[in-house]
Amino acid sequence: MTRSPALSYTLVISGAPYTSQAPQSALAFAKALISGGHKLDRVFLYGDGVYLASSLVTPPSDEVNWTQLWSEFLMQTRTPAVACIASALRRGILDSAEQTRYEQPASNIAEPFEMAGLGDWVEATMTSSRILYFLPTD
């Protein structure tokens, strides 16, 4: 039997942790595609999905810390992860550059997440074999 060629994926997460299943489902899918021999090009956070990149997330000790699990996975797989800058700023997620630019007292983006514009997403649509969206459900 001939094996299908490996595909490359970009995942777009627009649902927030703790209010949707989007980040959890995306992480399970990301792990499965890596174990299946495929490539994860990048993860793009949009809308409420940017809450996944907040270093201030502090769930109770008996709940899963989705930001920590995603950060560990991204660093282990060396996968770039980008939070949409417009979505992030609207929701109080800042990196050190935006902290300085807007004269805010602190930055709070978790490692290894970065902030970028929609141009990064457009690039992903041109370079990845597949783009999958993980949306919030009502």
The other form holds:
Amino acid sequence: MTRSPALSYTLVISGAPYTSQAPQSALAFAKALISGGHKLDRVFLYGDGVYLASSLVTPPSDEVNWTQLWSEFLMQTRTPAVACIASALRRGILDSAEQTRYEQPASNIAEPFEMAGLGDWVEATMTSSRILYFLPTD
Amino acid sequence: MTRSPALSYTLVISGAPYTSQAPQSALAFAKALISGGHKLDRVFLYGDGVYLASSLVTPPSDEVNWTQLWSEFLMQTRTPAVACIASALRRGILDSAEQTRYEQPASNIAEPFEMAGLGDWVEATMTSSRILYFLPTD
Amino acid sequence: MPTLHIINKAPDHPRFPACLRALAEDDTLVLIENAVMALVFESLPLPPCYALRADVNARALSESSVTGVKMIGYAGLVVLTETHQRVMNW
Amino acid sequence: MPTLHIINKAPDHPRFPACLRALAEDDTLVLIENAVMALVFESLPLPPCYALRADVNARALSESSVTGVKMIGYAGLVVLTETHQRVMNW
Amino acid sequence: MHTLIVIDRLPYGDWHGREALDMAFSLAAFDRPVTLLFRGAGVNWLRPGQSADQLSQKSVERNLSAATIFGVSALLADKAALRQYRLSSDQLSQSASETDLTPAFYKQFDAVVVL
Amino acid sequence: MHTLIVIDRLPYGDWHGREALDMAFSLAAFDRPVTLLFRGAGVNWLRPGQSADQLSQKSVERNLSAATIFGVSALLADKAALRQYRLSSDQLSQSASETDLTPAFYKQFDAVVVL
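Show the same protein again, this time as the form predicted together with another copy of the chain rather than the form predicted alone.
Zooming out: every chain and molecule, the one shown earlier first.
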């Protein structure tokens, strides 16, 4: 079977860990697209998806740590990863710049996620061959 | 109209701010029950409700800060408030004890919320006259 | 003993019909949050019930007077919990 | 141009029938996550489609062979996105 | 490339619709063609006279009234849903027009996004 | 005081059911009478042969099998929903019994909780 030429993908995650399967489905898909010879342009966290970027998640030892699995995958594959800043601030996910700006006691964004605006998503719609949305369960 | 004698209430919040109206409906109800001469025994955050206890929430200046409103209300009324520890840890809400125990870089639980287990909820079912659940939207 | 049923789900949510089927003759139903949309939702006949005014006004339904639906405030909701020992949240 | 529709909602979710109504003759439907329950949900007739094996196995539906439903893995889902320029997530 | 942003949830119960609107406004801000569709329960976003202060929320009606000014091409409403929620098209705020949601309808757009 | 904990969502899509189960187990641990009801889509928790490792989740079947051992009085399944999801009661794992969900059914319990 002739496979198509390499495509580029952006994955948007708008469902949170536990409250949805979005982080799990998206990670399995991300790995499969790379094995399929395609490029993962970026991962964009929006809405409740930003909870995936919390560095303080501490699941029980017999449960998976989605934040950690994603961090490892993003760093291994050198994939840019963005948490939408408006979604993140409202939900209590901050980087050190925002921590300073708003005089908050701590920051909690996991490596290698960066904060950015919806402009990054708009750009993705124009530059990636495919853009998929991993949504909340309900 | 004869009002009933003073009742005691426990409010369980299992919906998150923004993702649901639970924090808003529960706060309006809490204020009304106190005005109605009743006692608010405790507020128990469970499941996604624990996100209400994040000290790092930073909404835009033209939006309400539910964590702050709840903190002020709980402290003014001296109402015990608990975030279920299992729900909280998995979702990245930690107090300093858990921060230390799990060697995490920060803690982010808002005053005056404390971590506790479901035993507190079980006790509430046995001691409060009424127990209401403010649920997710979906 | 009458039960107070408080539902916050939209009328097209699967839990809404499940709630209606659980209502006994002497039970009381209160619509809060998205559930107030049932006031104008054709596909689901609504029994006599209460609706939370703040949620009705937000969704612009105050003109949709429906026979058998009474508006209440949060204080009225508290009173309903006083007069019902059993409360079920849906 | 055929569209690939990927749905993750349970069959009793209001968005499920909306998705089915949007399917053109030449479109492709993939059930993932809770949507795989449509394989055994009486009230909603299912057109020919794909279902994600990991979700089918978790929910114990692998024995429920349904005519017209093909199981795929995540690699198969990637292939479907290769052959469809338009993807709609429901 | 013309994008369709779909809102199919009720206003005020959650933030999905507002976040979908932010996406629409961002596309418009970058001069990307975008249309808003209100489908199913989402048609209730177009009901006039929303007063959400008692919920400590801003009325979504206000957010929407800026839509076409900011460059959103059109606001469309699911005809069948309007009937289901007892809304007539002349009642609708924001000069939204009703539309039938056939498969062909969606094919007009290069990308369709719903949260 | 006998509590009914209701699960009416599908397994694996979210954590609500697991958190409802934790509530049931906590009541049982404190020797409080508790019954579990699987209603609507929730009946699918009782389907035998669940294998969730590919989702990196533990099978809920295993969680449930401990229920009666830990003191949950009974596991009940919504009869109408079993039909709707093509499950026959002899297929059910966990020796759950089917029940009709009439208003009188719920009145048997002092408290009913669903998440």
